[in-house]
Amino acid sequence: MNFRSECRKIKRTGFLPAFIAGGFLAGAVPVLNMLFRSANYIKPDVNPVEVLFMANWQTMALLNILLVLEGACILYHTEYTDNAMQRMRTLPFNESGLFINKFLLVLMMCTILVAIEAAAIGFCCEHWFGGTVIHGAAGYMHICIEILESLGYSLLLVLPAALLSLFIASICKNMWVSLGIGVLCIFTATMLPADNFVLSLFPFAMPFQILAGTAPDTVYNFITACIAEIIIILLAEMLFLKARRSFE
């Protein structure tokens, strides 16, 4: 099973339209917020990117995680429907490779999602802060770099949640079970105190973190923890697949 075949499988699932529509919905959050409440945010000597992320990212991150969870459930639902997975196991194929390809597909869609959100935040910076807070070509270049850095950081932090969602979906044959577990995890993440570093390492809580205004040491710690969680979840999936094959 290769990545191209994974892309063919999603043609009739609504996977791609869901992510694109979700990206525009998340991108609409800062635009609508600035449209109706711009007077609360436009002030002299403010950092537009930090203001926009502080005001909107919690809602945008929640939409991103819900989309990732939904996508993971859809991807494995196509495998378990009509016992397709059981039939594939009779063939010589690498089930861990199947998991990796699905993760790459989710990563690709998350990148598209982040690109749409970057365009929305860039539009807000130019439309509401351009000429008053942002001055000259150098100012715009600095803002563009800051937006890309912030959303690149956010994309990295969503990967453990994406992997964990896929891991749960690979275990549960019933899509509604994996979806319910994921929603419960997201609800738990929203209840955790944001200022507690240890609790913020919960994979579904990490995407709510923002780069703007965060101390460099904290950013480094989150990146390190994120990479460690990615490795741990991948190892857990490999061990689970090996154990399941032993009992089948």
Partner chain sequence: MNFLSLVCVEFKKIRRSKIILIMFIAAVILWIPSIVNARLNFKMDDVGISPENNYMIQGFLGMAWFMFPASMIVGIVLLNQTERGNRGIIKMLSLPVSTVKLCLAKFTVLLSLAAFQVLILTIMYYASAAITSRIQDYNFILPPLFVFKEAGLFFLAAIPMIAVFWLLSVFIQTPVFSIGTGFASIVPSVLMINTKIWFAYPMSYPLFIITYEYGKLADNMEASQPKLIPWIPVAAGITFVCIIISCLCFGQAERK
The other form holds:
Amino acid sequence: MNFRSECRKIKRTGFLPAFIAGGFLAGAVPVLNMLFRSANYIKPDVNPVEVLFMANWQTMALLNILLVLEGACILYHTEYTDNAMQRMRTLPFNESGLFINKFLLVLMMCTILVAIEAAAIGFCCEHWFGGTVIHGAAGYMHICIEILESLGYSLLLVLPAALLSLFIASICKNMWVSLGIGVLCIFTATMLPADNFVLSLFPFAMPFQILAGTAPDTVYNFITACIAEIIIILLAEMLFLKARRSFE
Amino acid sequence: MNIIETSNLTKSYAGFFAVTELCLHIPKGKVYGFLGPNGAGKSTVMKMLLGLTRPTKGSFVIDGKRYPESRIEILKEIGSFIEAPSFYGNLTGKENLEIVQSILGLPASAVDEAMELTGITQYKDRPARKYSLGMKQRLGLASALLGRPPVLILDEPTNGLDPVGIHEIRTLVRSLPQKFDCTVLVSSHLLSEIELMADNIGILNHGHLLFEGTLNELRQMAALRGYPYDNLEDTFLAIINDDNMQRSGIK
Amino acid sequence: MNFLSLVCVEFKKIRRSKIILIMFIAAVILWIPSIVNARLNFKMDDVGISPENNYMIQGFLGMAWFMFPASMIVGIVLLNQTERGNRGIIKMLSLPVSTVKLCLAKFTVLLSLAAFQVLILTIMYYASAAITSRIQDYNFILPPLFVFKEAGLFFLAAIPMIAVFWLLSVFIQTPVFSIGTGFASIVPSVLMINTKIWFAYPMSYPLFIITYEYGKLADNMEASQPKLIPWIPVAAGITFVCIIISCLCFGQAERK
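To complete the pair, please output the form predicted in complex with the partner chain; the form predicted on its own was given just before.
So here's everything in the complex, that chain up top.
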């Protein structure tokens, strides 16, 4: 199964425009927030990236997760609605390849999403903190690196949620069921207390984490847990596909 | 030489036997007509041959490869079309075929050839969900024919087509063994249709194989057992009726 | 065909469609984190709210901010899918029923579903409060009159929001986009309630009302009294316009 044909399958599904529009919507959050309430945030001696993340990331992350969930549902919806899945399963390749390629596709879209958000945050830093809080080329360089690091971290932490969404979507033939389960999971994630480390490892809760202002130890723990979750969900999908094949 | 052989193939769902101890012998380079009333288990057998359903018992060999060990190898040799046509509604007919083509690693010309054969070339740029039932059926057939597979499994390929379409598809199926040097397993619940396409036939009822052989052998068998044999439709009905009577007698 | 029997027909159509199940599950799941985190209710000294009030209002806040709008969006799309999925709408349009009536009947069903979910929410509140009272050895159960008043306000405030969602689903035929737009419109409501023009954004009404009630119950929080004068006319206007437009446009796409 090649990646190119996966890309071809998403034509006219609204998958691509949804991610682009979602990216701009999420990017608009910090810009609008600064536009209306910049007085609350601009103070001397603050870390602009940390301030911007603290103020906006919860909303942006929620948009990201909803988008990832919907993307995952669309990807499997096209497989199941007109029975294309059956044709796919009569072709000589492993079904797990289909899953991996869909994951790569979501990963690619998430990267674009995060890039748009990075640009928005970068713009906010430059426009509202430039000259007052950030000084000189070195200061800008430092901010750029910080933004890239933060969003790289966010990109990594959104992956377990993306995989779990795809996993759910691949199990349920009816898109509405997978969407419903996903929405319930996201809701549960927003209700979990943020100070509990174990509970915040729930894949749908992880994307709400922020790099700026977090202790390096905690960051390290989250990264380890994130990679472990990625491996576990991938294994679970392989097992599930195997089991489904032997029960049908 | 038989290209497909099944031995004691059985599929049961919670006490209900969809297919019982089926032993099929499908000779290479022929059109094999698979005949039976609705719900006889034709689709189940075809799904098992494609690995879509796991047999409860028994195994089969396709072109010397045994299931389940060489599932992927087997799939490489089969072009298939099962039940309702399966496709991506958001993609055009051509794009649907291109996806299958790239998975099978075929040259781009294979798509044009398949579209030409099934007569969908002029509709290739229309989204598949806007196709009429007949067009969807043709699209499914085109995707089965892609890359000239040595074995073709077609489940009621003429369903939903108009008389002209039925005739075209029949002629196409009939010509495939010579054209592509392939073997065709085609199912139908109409004997009149199978009669025009197939060299060999197998009759299935309630998951049991009632007859397997050439059309002439069917006539001989009918004459021997006292079934009507001048009209094959009547022969088929008599065989099925007789079997149903015996079955209800057992119960 | 009179309106009432049309509504009955519409109710029949959602049989076995899992809409009610989804709404039920959403209202049940909502209270599970509340039971698990019940201890937090005793740490609200800085806000100055009693544990039992906090328990109820936090659950209602969760419902108003995310769960209720989300399940309404999914429910509305499912409701439309029952028509569009197997082209049932074509059959309906070929029958001697006016589309305006049909649309209104569907909207009635939708409102009943919303009322049903709020009712389940309230019942589940009592169930979970009883469980929490047992676990924490503290009486979390509030008088029914008060809780039903809150639930009633919540439902009334949600009507304009439902009308907007309904309009979106009539206009946006692709379910994926209809859901996406809906979700995207929920997220900003948390930002909107802090602005002066919150009343122009129907998606924030339920959250605003519950936040206001929260403020009233908490001693140390300012409850910004909603100004009824721009709000009620604006809300009524939005609801009315949404219903009229959706009635006029309902089924038009299928008639082209």
